[in-house]
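The chain below stands alone, shown as structure tokens; this is the form predicted alone.
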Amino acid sequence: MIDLIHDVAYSYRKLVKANSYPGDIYSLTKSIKNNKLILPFYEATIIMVYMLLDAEVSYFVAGDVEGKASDLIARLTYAKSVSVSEADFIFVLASASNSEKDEALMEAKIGTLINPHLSATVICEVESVSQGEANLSSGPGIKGHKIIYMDYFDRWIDIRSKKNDEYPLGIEMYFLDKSSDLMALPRTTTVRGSE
């Protein structure tokens, strides 16, 4: 089984680095090598579940057709399943349709000027965080500009830009792929589509 102390602590250090250097890719493979659970989502997603959720927070799962992912998360963490607009953490599974992905981002809460930390963190499963359409990123932790290669649904960059338009309001986004690689795009990172 996953070691809830060492494996999660190792992954947390990777998550901190990913936030410090947006667009860089960090492997979570070492953390999930001992996983024995049959999962309705990517293996790296279970590490994010263990790392981010507990009984004090809420979550929503997009693309969870049979509710298996949400049930498993509730059993493992005691976190509360709520509507997408109320959720502290939104998991967008690879199985989510484009309309579900669109809704998850559109409805994600952005916090308030007094409490910007009451925003949502969106964890997205993608095919790859190192292949696909080239997009230009810039902001804190990025020297000049960085090109990120990733395919997601068509409108994600536009929706994310609107959600993060009034700093400190906005959403944090993490991307996980089938190879258990992680990339972070904090709200302070600007992403522009390829021209």
Second form
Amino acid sequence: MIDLIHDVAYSYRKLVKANSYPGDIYSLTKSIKNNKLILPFYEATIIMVYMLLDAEVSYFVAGDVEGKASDLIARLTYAKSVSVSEADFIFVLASASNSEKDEALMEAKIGTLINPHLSATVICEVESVSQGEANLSSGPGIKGHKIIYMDYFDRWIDIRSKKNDEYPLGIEMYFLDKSSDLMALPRTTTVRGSE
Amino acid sequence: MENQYNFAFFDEGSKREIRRATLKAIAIPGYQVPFASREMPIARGWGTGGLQLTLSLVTKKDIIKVIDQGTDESVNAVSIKSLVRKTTGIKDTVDTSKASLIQSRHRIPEEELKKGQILVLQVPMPEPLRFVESSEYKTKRLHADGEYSGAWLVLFEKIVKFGMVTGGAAHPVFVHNRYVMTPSPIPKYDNSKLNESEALILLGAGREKKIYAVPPYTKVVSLAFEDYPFELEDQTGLKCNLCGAANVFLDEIKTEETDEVYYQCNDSSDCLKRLNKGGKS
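Shown: the form predicted alone; wanted: the form predicted in complex with its partner chain:
Expanding to the full complex; the earlier chain stays at the top.
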């Protein structure tokens, strides 16, 4: 079983670092090695569920085959399953179709000027956070510029930049891959597209 | 470790709520994220905001340093350190470079912080516009509109009254070209350390129920006018009575018997390090 105190705390610190240094990659392998649950999503996703969700927040799962992921999250956390436009946390599973991925991002809430923190956090399962198309990123947490690599991300760049166009409004994106590596892109990170 | 409490004192639900607020704070530099500040075993106004951040962050692998006005040994610092140690079993240190987590009241350590370290600052008054607007809803609207005339007016009135921007601490800063932020009551001397810091800086106000952050490598500019530029405390010609350091933030100490005034490093562990390396420079 995942240790809900210490494994979650270690993972949270990785997530804090990932948000503080966007584009840096952090491994969650150690925190999930004791997972015994059979999961309808990546193992790294379960640690995010334990870390961030409870009855106070809402979520939406894109690419949820037969609703298994949503059911499991509800049972584990008591969080509320809502429509994508209302969700505090949006999980985009690896099984999501391209249109489901795009819709999840387009519909995500971006907060208001008075309460920009009331925006969605999008947790995306991707093939790899260290391979794929090269993209140039900059912003707080990045010294100068940094190259980030990811497949499919080129498709999201335009949608993401439109969502984050009117800063401080915007969304946070956390990327998890098959190897349980984590990378985060807060709304302040500018991604300039393929190099 | 004493086990009467959960690890790091809080129940996991409380940590989760603080963690969610912290993540949003890092994502929106300088913006005050409201959070459900918990009752703590120390009084509000004594560092509960910083303590809540620390307890939500701490892991078994951390080494913590707690300072209060530059010293590791004041009552506030010792009490907070003791609470963290007793509820987590982690080690503490006075050496800034060895700490992974640093909680501080009103100072940023002299020693430059490194990538991966986290500095948690305790904040009594997080709202830079509170002196000109008492309504929380209105200050939130002013932040939303980027309407900071009030913050400029406070500085302007000081210049009109005193011919200079008075006030030694909590000089407001502009973060990531968007939010005006109170950097907690750190001396003006420390303001430049916020700019492009390698470490993450988190600020917690327990009584006011706000968390905000300055992520690493973020542009932070102290508010100033073109004709009245930002000026640090004048310590020209002064040096520490113990280690002889000159380019550090100094405390003025007056001996009551003789009225003699002397100066001493405010950051006690930095001063000690210098003394151990070879005495007066």
